[in-house]
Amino acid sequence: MPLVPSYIETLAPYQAGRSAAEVCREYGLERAVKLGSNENPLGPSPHALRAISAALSTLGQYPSGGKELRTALAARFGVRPENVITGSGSEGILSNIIRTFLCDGDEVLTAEPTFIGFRVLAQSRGVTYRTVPLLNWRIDPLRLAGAVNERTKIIYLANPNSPTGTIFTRTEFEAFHSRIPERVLIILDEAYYEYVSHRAEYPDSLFYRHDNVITLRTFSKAYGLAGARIGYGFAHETLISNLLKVKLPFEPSSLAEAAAIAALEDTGWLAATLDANAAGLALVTRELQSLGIHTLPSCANFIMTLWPDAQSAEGVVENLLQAGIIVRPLRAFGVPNGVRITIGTPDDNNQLISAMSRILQQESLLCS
């Protein structure tokens, strides 16, 4: 019997986008913009920082399990606290929804692309692992409903989806659960919700509060907290409870709850985040297309740019790398001729213009 189980082995382990530093040392840089993680280029609330500063002098004690965190969550969104579950990013607590309900047999069920990071967890466990395909570059629900079958335990819905920043509606929820079987647990990864949220077609997942709807957040985007992997979740406390059970104890850490909360509470900070993302989004959008770059519509805070092969994608990467840019290919993610754009400082962006603008004049990227 071998040490290592054959779908580990095989296993390809999730890429994290890669960092400044590391560009600036391989490209001889002085500096990096980072345009491919889709973090907020503002950073963190003030207030975040300070309430960080405040809680080091709790780091030699063990943190409270996210008690606090939980109980303001649950004030903020109008649910109790055994509504709520906190850890380490989104991801964390995805990872604890795949060891908790997911058994020998059971299969999963997503669209396709949408976070790798749940194919790996998903594919960790062994179990089966089934996508359909994007319709138009966007989650189509009912495509998803149609592939269910007695095997089927969870379907991963990412609202709006990464890579594509597209999103489903309402109304294409609300058909899909109807024809999803109680048994099926749905998760609706929410981790761009704050861009969101204002769109009256956007379906807020804790408006419908359906027993087998897993809600999962994050303050890694919004709320500049990254570094800090702090992220949370909604469900039927039934479903919470048994989460509980097999999370870390001290998950999450002392300062990252604090940071959190403090977050939470700097709306103005949000605020200002959400206007100079809309602003850049526009921006950086329109140019591009000005520039004759294929983009999909996002509702997210980067964009996904196509081109007419792989070579292409891989050239421009590779060329806005040696300018200093930071992108994201996406390859992994199932889309060779794809490249993922975060959106940056007004700063960034328009150094971002500049590159792609002078890039296309010297390569023929755009040709098919």
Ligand SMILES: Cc1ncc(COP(=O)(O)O)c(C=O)c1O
Second form
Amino acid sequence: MPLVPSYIETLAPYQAGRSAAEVCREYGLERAVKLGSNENPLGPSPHALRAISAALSTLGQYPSGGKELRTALAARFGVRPENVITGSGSEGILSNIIRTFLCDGDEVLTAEPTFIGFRVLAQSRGVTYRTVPLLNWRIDPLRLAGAVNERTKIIYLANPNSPTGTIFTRTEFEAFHSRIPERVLIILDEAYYEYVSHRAEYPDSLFYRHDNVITLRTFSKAYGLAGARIGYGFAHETLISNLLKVKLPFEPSSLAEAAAIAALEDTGWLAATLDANAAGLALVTRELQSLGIHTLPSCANFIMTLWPDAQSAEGVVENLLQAGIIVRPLRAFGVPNGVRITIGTPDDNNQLISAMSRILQQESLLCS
Ligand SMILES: Cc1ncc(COP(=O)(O)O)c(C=O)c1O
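So the form predicted on its own is up there; where is the form predicted in complex with the named molecule?
Everything in the complex follows now, all chains and molecules, and the chain you saw is the first one.
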């Protein structure tokens, strides 16, 4: 058998959330609600679905490599197509960034807890992965700036962060950026951008146009296209041109590209998604808090809850599964007493609240 480097052998792969079908089978349920992976409960825009159907007839040919979508995104966000990259989800682009910029001996730096995908990708490249703890469950960019050393090549910041749903502000980002050497690439992962872009204190990375910053966004969350695997990024044209050398030439698929272009045009669907999420987030936050559950203030489409200990968090996850509700335990994120819950449809949210209330009456999960 070919030898695998030790950093691959010891790597734990990213574990995606459980699917509704899997949970129905395992628990003998007819229906399960998936609130574990921060997907859009309304699904994709019907416009995007029609575009996929129309694109089926082109499946015999290779796709364009994202050319049309890059043009559409450039027009929408007021940049040039040379400043845009597309890929198989924002994680696909993250993977290309790792392959393009990292050499043996480099280090990457991020906060903890944050999106696990970055750790898996960095460690699969065999580079040193260093983290700085959050401060009051928020990324503290200045702490990260203070941790940069001469080997630091990439800093990864998710804003809003997952699993916390919290953000860092414009003032914090500006103070951070002024302390970071130009040779360090800053990845701003804005997977949940649409849910927070209206807030004045949110540092929309496109506003800054720094040469050492790459913005990552996705169609997986607010656009409801997680299954299509389509994401995009913005950066200086030199940075993008280097990524294009590494990117698989025919990524994204033609179906994903067609869906994304149509989704971008359907501003009504996006607005309905954001309205439904805002109402659901307010309701779920209020109701969970009134049950005595510790919640973090979220700027995204999910909410992080904290429990007295790991055992109670596991108890909640298991009891919710039995009630047909899938949520995300946060042990793998390094928060064993945390549980992340995606905001669902009004029905999903009400089901979650009633199940949680029932579970808390039956089990003593709130006292350690
Ligand atoms: C912060 C963050 N970044 C990236 C991703 C992955 O997004 P994509 O589906 O575009 O690869 C996720 C998914 O949960 C996420 O939470």
